[in-house]
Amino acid sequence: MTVRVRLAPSPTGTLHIGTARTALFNWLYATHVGGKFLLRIEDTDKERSQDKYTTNILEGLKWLGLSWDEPPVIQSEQIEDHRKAIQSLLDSGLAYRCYATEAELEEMRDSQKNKGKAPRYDNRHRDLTSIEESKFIEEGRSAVIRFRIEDEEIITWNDLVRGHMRWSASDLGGDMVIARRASPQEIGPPLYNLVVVVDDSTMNITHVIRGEDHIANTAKQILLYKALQLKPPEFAHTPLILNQEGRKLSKRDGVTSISEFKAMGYTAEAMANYMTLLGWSQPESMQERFSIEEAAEFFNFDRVNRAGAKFDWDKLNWLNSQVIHNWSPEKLLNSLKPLWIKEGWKLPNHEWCISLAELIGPSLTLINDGINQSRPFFEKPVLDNDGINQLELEGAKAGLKCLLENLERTPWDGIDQNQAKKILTFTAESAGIKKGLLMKSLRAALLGRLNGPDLISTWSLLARISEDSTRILNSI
């Protein structure tokens, strides 16, 4: 048997990072295993369902590096296949027409709320006579239908992370509405527990890997699967992504979106990285930091946490840095060089990008934070409260009038390294006051701040381009 799993976004909402673990756990698995991958676009809310979401899922799920192997199902079509099962359970007297109407469900339910008892539906309309039925249509009135569902039934399946499952059926809310309000001759349009049954049976699915928030479907879609007679998948849920709160991750939150994460200078090879150990553990062989093709070898439910996954931003901005400090300064700049043309910044040669780049790479633990460590060497710089007050030191601005006196007879692009040093050195001495005050004085001059990447290759590196003693000169 050939693993098939799958990935069913609604095209309502940009891909949340919820979304996107579920997608990269059975990306993980299938690849384990040998199995395939599927994404089936579940658009039948086509009040909310939008183009742009579909792009925006479909494009995160490639940035993330996550494939699939088949063209995507798109669930609107297979809207026949829906009504022909609903049909047949119509034929087997399996599911019925409900005729009660909104303010009579509210007021069942108003009356349920009164005794503290939980709300459900009342199967009121399980039973109709004919005579009964007549009497709702001649009043007009539009009919959902409703699957039946047993209360003394109990549901048991073995799900792959949580091991036995016992449900039961009473525990539901009454026969389940498997489609919406049409003429008593129609079927309106079919409702989700449905739809998932008949698109899963159809698309082969082998497996079913998702949130624990969709346990009690998975009780419902397992009656529905014994009653179109269909063979149920496996069913794996998978523990929820929490805030620090212990609640379930959400937009109140902030970012909760992958295309946000990436807009704010997350990496691919990070965000995979980071939902990988959102509620899976690797093998003590393996490190912290892994692609998700090395993770895919390992990856196993026994593994799968049952436990909700706490979000962490210190983790995540861990290994979001220890990959960018791993690249490679070409490929650095390929992220970076983006930015710095949004900034408007006319940039110098290639070699000189390469060579910024690869010094501020190592100070970065977003792509995004590029911007302004990069922003002195494009722009005038503008001195921070700390720049101030290390230009108002005793012997700062001194130091720094002796240092350019020094640098009379050197032109600035001809300094290398081991001179700047030297200088540096020659300079503080003669000017009676510490080498470490002469070169935060420097750091405050060339930069406007007292923090940044190594300050002789910074001094370097702008000398190639400008004038430093002009930037110097400002500061005194």
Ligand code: GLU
Second form
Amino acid sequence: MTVRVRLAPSPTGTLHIGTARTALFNWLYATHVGGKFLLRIEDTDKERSQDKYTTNILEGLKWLGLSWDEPPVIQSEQIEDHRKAIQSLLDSGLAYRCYATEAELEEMRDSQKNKGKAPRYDNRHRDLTSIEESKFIEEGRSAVIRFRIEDEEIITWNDLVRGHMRWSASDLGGDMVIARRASPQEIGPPLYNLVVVVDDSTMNITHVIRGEDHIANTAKQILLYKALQLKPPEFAHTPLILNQEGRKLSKRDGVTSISEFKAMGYTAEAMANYMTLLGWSQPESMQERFSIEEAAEFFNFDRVNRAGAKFDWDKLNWLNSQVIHNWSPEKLLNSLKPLWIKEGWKLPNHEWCISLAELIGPSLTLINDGINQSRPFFEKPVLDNDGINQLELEGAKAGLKCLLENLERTPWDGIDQNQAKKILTFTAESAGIKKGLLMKSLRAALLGRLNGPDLISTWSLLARISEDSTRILNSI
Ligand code: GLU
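Okay, that one was the form predicted alone. Can I see the form predicted in complex with glutamic acid (GLU) too?
Full complex below, order starting with the chain above.
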């Protein structure tokens, strides 16, 4: 049997980190066992589904390095199959039309609430006589279609993450709506649990891997599989991603979309690596930093935790910096260049750009940190407070003036590491100041601030594109 798994995103928003993590676990499992990873776009909620979200979701998955093995199935195109399944349930008496109005249902729930009971449909139209039914139709009532759920039934399955699962059907809220309200001659728009069962079965899905917020749905879906005489797949429910307070990570926690993480300067490698660790522990033989291909070699459900996974920015940032620090200067430049161009900076030759990428690379946590780190190389630096204070120190400006005088005698575009070191030593001596003071002041004059990459490399890189020494002059 070939393992076939799927991600079934609803295109009602951008690719959420929770959905992306579910995609990743599906992909890791499929890759581990040599199975197929499929996509189904669940676009039946026509009001909230938008093409731009489908595009965002597919692009996000691709960016993370996840590819799928067959063209995505579009759920709304399967509607005839959904209707057929509903009709068969109606024919076998396992589903029926419920004519209760919204007002009646509201009243029912209020009365349950007043008695301190959990709201549930009381199955009131389960066994209508044909006379009762005709009366409702004559009144012009519309109807939803409900699937019968027998309260006595116990639903069990062996969850690949959570082990033996047992649900009492009486906890499922009464007979379940499987098609929205429509005229009694029609089958209204089919609803989630029904369509998922039909589609997973049509797509020959063998393993449904999804978040634990779907556990109650799984119980309902198992009943539908049985009623439709279909074989249920295996189920694996993955832990939720939690915020710092231990609640489900949501929009209120700020960044949750993969495209937002990308825009902030996170790399696909670090995101995929980090998301794999959200709920899965790698074997001891593996480092924390790995590619998804490496993870796929070892991925199994025994190492998926049951407890929720707390989102940890520090760890993600650490992984991201590790990824960037391991990139070649060429690869880093590919990511930096568009950012530099967006800033409107005119880029010198390729070789210079590579040197700059190489210089700032080790100090980057996010790719986007490369904007501020590179700014003084493209724009006249603005002195920050530390820079101002540094140049106010006794001997600082005099030392820089002396440096300029010495530079007059040196071709400005010719400064190399050795020469620069020599000039600095010589200048400090002749100006009678400490070399450290001179170097710190030079850094302030060149970059506007006291921190940054190696001073001499910075200086010689700047020297290669500067016509003269005005940068230093501007500051003193
Ligand atoms: N469209 C559902 C969701 O996005 C799919 C759930 C499932 O995997 O069955 O939550």
